[in-house]
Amino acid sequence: MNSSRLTACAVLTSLVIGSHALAVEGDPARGHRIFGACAACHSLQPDQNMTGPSLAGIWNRKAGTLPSFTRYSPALKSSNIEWNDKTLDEWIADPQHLVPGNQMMFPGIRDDRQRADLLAFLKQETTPGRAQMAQQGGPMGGMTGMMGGNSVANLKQLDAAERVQAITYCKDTYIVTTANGQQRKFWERNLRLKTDSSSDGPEKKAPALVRAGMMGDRADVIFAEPSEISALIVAKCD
């Protein structure tokens, strides 16, 4: 075999290997399970942003342009990438390789089959109208809700045990009193004070106590806006 034919074979081989992931037919059901690793940071509901932007309608959207998400890295906003089968596959394989300097804390999925499965699930679940269908009990509605499609709890309606009435602080301890009269004590590093201004956030002056930690020794107090935090917490030692 002469050198030109060897070169042609080498190029063809590299193209076949490079496009292998895109040629693999994905399974949405398997992809749904893989999405569990993404659900902590990404919702499937339109404009329901979490640590990362909502993935609803991501196909054919330019990277870094979802108007309701304001925390894109400069690297992603200037990447001039349009999300499609190829670019999403490359992004999921290695985000830093595709867009150096982006802020996504995810090392990537190297397995071609797993990426194909995840892309098949995302393509199915992020099409316009799909999230609303899932909310109303579509084919994957129940699972999608658990895995991030509706993963942010609505804090507008709270039980008395979840509605915070007072917080006192003494030495290294927060004492949280809820509307049912119960008091919970938390080490200062185990109680996180957060805000949620979204439609799912608490009503003003009605912060929510959200339990966390397997031992029940941790919690979040979520306020409607930052100004409520210092106004509610009182330094007091009995």
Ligand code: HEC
Contents of the next structure:
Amino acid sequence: MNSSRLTACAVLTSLVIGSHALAVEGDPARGHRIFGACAACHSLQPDQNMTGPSLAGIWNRKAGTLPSFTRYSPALKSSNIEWNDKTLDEWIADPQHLVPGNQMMFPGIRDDRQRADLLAFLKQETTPGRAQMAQQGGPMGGMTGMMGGNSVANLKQLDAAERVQAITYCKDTYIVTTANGQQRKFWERNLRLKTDSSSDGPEKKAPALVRAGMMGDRADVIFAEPSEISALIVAKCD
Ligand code: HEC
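Return the structure block for the form predicted together with ligand HEC; the form predicted alone was the one displayed.
And the full complex, kicking off with our chain again.
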């Protein structure tokens, strides 16, 4: 082999090794930022389920099998996939391609580099016993929280201004009275009635008023269970 061939060979080899390393070694810190795209629906805390299932311990789990998550689609449950580097990469690239008919409303991330970074972060955060940064509020610990992940407020301890005592309904208006004696009026389309039965949810019979919307004209009232909703709301006009 002459020397120019040798050089070409060396360049080729390093290119191959280089791109291989690119595909495998993501950067968890960059991946943390990309996880912002997932955090509105997925927590990394075990069994903290939101729109989507908790991703804690996802590696080597069979798809659609986390016992505490009760909203899996039939498509995902019957997919027979086990989550690993390869299947997770395919899922994040194009969920509907890997499991047609699944119910994750997410278009996918086409960029190889971004997926590698995201997977590096997820592996670090979801494998028990690894050094973790999101849960311990590491360098960017607060960030996923701000993006909506892992951030549902705990409603067990409420200020008087947040604890709902009475709701009356007149024409198109809800009047919400809180424990500090304040009354607020909401157009009926601006007040959402919700439940949270989890450990983050309110105590029974102590529903929470949670402000929503930029202008403070909207709010959620979150109850411990559905039966409390109509029991509390009284239709009357003064
Ligand atoms: C809009 C909400 C939403 C977003 C955003 C979202 N997911 Fe999901 N995810 C879901 C839902 C819902 C499911 C369950 C789908 C089903 O059962 O068909 C799911 C399922 C999954 C699963 C399979 C879990 C299991 O137990 O089998 C993985 C892995 C996953 N998502 C990862 C991600 C990642 C990584 C991102 C960000 C790149 C992301 N998801 C973004 C809602 C979301």
